[in-house]
Amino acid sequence: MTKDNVQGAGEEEQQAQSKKALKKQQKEAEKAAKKAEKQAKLAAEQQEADEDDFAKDRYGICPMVQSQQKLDRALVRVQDLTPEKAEQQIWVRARIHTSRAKGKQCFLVLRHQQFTVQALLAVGDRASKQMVKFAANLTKESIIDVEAVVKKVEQKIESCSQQDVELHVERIFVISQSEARLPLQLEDAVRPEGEGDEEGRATVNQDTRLDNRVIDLRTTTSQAIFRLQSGVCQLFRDTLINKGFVEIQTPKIISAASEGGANVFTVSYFKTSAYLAQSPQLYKQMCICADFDKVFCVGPVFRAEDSNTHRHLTEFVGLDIEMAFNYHYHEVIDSITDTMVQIFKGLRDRFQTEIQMVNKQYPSEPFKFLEPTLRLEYKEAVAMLKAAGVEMGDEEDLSTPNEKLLGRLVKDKYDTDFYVLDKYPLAVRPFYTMPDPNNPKYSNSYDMFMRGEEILSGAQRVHDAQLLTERAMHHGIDLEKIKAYIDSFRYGAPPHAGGGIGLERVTMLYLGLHNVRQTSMFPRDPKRLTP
């Protein structure tokens, strides 16, 4: 190809490109003109609508609340909307749970925490067509203030918690708008699992829930679970304070592994290393040696166990108890079991609403317990399991399936979901456990169970420095690392016992749930470190 031909081809290509560019520009100009025309038309329609809209001051999007003013306005909680408030004009702040436009009406379900109420807007002398349209287009989960008249309803509104009243809305203002696309739908998140499968409707899997925990925690089920969990803590505290216990706070960054094992998180600590506490064990016992007599603490516990089970977390809330006793460690068992019974009674009497809400999504049998609490010896438990066909040694630790089977056997025989297993084999317990004086193969240690799963592990502690040293050596523990612990018992130590309870497990098992992540607000396990 000659030089002229090459040049000619290049020019043709340039011309073709410039034609393309010109066409593109023309298209874009046409598009922009159409857009401008559409916007102008919409603006004109809006202006016309505004001129005709007699209710335009009764609805809208509020400026962001930056504490600009103090309004002398009382807001009524959704849960307080009862027939006693009929015909009253009130203000309510809530989220839009669902909305449905129907002709000249718009039905909203408003939600605050675990309570819901139906609200109605209808075109009339208090609401314009534009106002109803505005309400119908609001996004789910937006937070709104409404002024409304409370009206009694003839037929119960089954889909709401407030079944005997509805709100007739006269003003509606958006306080905080939600994005239109939600990561999960709340109605899917509360649907019983079987029901969703049968009807071909969506349910939400656990990872989606946990990845979007802020939305998941808004569901009526989650609200009920964590309000009941708060009740467990309050009842635990109140019961023990009434028994003369002192609440203590213990360090979570420690110099040696609390349980002596390898399941410990190491953290850098200036020029050295430290560990996250696996238990407040040492500090509870030091407080007993310091004459506090009865102590408890509520705080995080860390376990570096690579366990991806339904009941293990790497960080959980420990409810820990330690107590000096006079002559027998059963004094402590009695005190702990009575505390648990008071918690169970308090939950049963004060949290029926929450229990029923959780039961709607996760049905379970009511939790049963005895007074006084059933206490079995380990040997009896092994005999029950052997009679049921389980092959195991007398001094073998209980496996998880055997724990569950034992729970079912105990329920069948004694009709209780809560019991104590006493006198564990010494070989399966930590070095600081007091041996049984009558049989050196066993120990003064115990576990407590709910619905066949362990919720507390405890024991009489060795309170003699010499015996403690011998036991540590027997377990092959480096004495230098636990020197401070052993030294605590050199200056006179009262006999004492205690135990540690997992808050999330207690909540899970009381409600008959099947995964501890449902009862941990922001769970931590080997695969999850966020949110």
Second form
Amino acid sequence: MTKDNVQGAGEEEQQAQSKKALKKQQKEAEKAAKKAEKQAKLAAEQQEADEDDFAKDRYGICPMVQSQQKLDRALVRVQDLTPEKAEQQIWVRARIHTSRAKGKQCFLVLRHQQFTVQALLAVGDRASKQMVKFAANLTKESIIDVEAVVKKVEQKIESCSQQDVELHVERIFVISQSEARLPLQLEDAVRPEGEGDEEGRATVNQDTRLDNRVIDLRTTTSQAIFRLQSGVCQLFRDTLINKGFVEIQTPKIISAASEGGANVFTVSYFKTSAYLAQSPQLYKQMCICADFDKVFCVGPVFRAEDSNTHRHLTEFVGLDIEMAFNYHYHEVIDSITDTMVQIFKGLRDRFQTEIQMVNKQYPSEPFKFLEPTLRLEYKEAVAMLKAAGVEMGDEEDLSTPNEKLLGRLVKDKYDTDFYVLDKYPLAVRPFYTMPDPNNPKYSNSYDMFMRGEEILSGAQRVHDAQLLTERAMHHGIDLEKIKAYIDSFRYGAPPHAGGGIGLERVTMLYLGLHNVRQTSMFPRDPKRLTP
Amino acid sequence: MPMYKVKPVSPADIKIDVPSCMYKSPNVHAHGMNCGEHALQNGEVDPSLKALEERQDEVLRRLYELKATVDGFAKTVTTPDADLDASTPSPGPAESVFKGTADLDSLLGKDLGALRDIVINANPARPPLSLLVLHALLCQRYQVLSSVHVHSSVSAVPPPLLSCLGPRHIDSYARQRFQLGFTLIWKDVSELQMKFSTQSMCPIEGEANVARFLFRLLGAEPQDPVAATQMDCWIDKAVFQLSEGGSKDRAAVLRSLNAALGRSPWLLGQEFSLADIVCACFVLRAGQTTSAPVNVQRWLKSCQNLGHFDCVYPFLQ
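The structure above corresponds to the form predicted on its own; please provide the structure of the form predicted in complex with the partner chain.
Below is the whole assembly, all chains and molecules, this chain first.
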């Protein structure tokens, strides 16, 4: 290094420094300029915002409704917005389904349960720019109150349920705001599976739905499913009450397991433990011995089965029937099948809208049945299966695939999705099943199937204490545990029979869905305890 | 205890002067006799009364028998080939007209220990009358479990259609006791359809074709190919011209029926056959039987007399 170089470097340094300083200064100047610009812009906007907001009092966020005042205002439901109300000025409370701003206009779709309607907010003499901006920024799912004029439209709005009208908004207030980020989008939740894969759009998988059940239940499909389920329960009750049945409530905390020791939940009961009822079987029968003749009960059933299948839940709603008969248990089968047929007819005639709505997302064949219900005997079923190539013994129980195949064969021949299979082999039924009088290998028991899956298992019950004791011993059951049960038949018991169905399973099979969790509001299975 | 004795009103032996031109009858009041014994001793009157009574009974009985025989003959004359029991005065259910035999196993497949169920899907707007007649004939030959169902595609069906196969059999709870099942389902179908064994048989469509299948089960098919062809020809005429054709076609069929029935009592000659069943049902369904030609009306009356068509009349307007 020479002095010159050092000097040169120093000079360069100085030059560089000054260059650097220059650059720095330039940068700072730029920043300051930008900041000033921004501030000027904001100021300008503020000015804009302050000036000309003539619509200030026609929109906003309402304070939380703590019942401060009692407004005498009639709110019209979305489903009642029809061309008859054209030109009327009405108030509507609904959720924001979607909102889309386009220049000086904002298109909102308002939704209430299954019904949607389009609403339009345009800058004009009633609405200011700020109001339109406010509407466009509202979060989805917020609940709003809207005052609007109902207008008829010439072209039908295909995407909404109310296709002939739209609302021209005059006032818009937020009653309850929703968080901006939703865990799942409602359009995705309603999209059919195939469509999602094809167009690359998202569908929501079952676990996400069940974790955020509150939002998932808002979809049109879920609303339709559970309204239909409510219809099933109501038709069940109405039909049985008309037949002279009495509704009873049975205890769910019991001292001994009724069906078998394996699948029962234990609860701690003060100093001892008790069990949650697996079925109301014992108590239904005791009611018959207590002269109620025809009883039914609707209540929860708890099965601690560690099966993670599409059709098992640990807790479900059981609809159970028990009936005393005169001479033959077929009187009871006829009564039960007639009840089921009345339920199917009621659903077919009164719930078509709901069925169509579910089919949009989950297409399926309509449910077919015969009146009076088809009754086949177990031997016929075995013959049909053998003719179709299945190898099975005459007294073997039907496995699930065989049941499904049998369902398809019966559908082919008789075109019905619902039928009864009578006279099951005695070996595969519980100890309280009455054996067949003519053939000791068979029993007076029956199963009912919907779309090839079993929904009801029933039988004529043994009503004689001695025979019951023999059968229990034959099955190796501890007599001490069922002493109270056997005792109820010692003081005169009428011959009786019955059966029970699961509400969720029946709804699932009627609609042709594939997983019972879709028809259970807050399902319980071995892996899920909340919500 | 001695019986109460009435004291004699008049002494027993009174001498009366009786004119000799009168008949003499024994003294009723003679001591120690009562009327009954007296009647027995007097043999000529009572046995002859008895004999008279017996003769009267005999004559009356023979008269009734004769009347019944004449009635039977009268019916036989108008319905040849019918096998009516001439001694029963009231017309009971007709005996089976067909005497042939049919092997159910070869026609319907091996019996696997389960009820062999024939399923027929029909539209309630067009009840299959010929199949109802064939059902009645089958019930006479075999033990048939009949049932009627309404499919969910139809909302309501008039009550006569629900009981068209007759009352429910007492043993219907034990399906295995029957040789054959006959299940009629009222359904919203465009064409009548029959299903039997879905794995090995395709469904049979059309009332006439199902009728041909069921007729085979009675074992009464004509063995002679000419007769069999004529039978098929008549059935096709009934299906295509009587029910599906216009009024001109119908008139033409009625004329040819009239001509054929002028030559013989039944369409195929002396034997009652499926051709008569199908054609009669289609003619009855087309209506206006009172304006049909003479031979056709006579033939329809014969069919009615056979008794198999009773199930059909409730469905004609």
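Note that the rigid core is defined as the largest set of C-alphas that superpose within 1.5 Å between two forms. This one's a predicted model, so the numbers in the text were calculated from it and none came from an experiment. Numbering follows the first chain given and starts at 1.
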Aligned on the rigid core, do the two forms place the Cα of residue 514 2 Å or more apart, comparing between these two forms? no
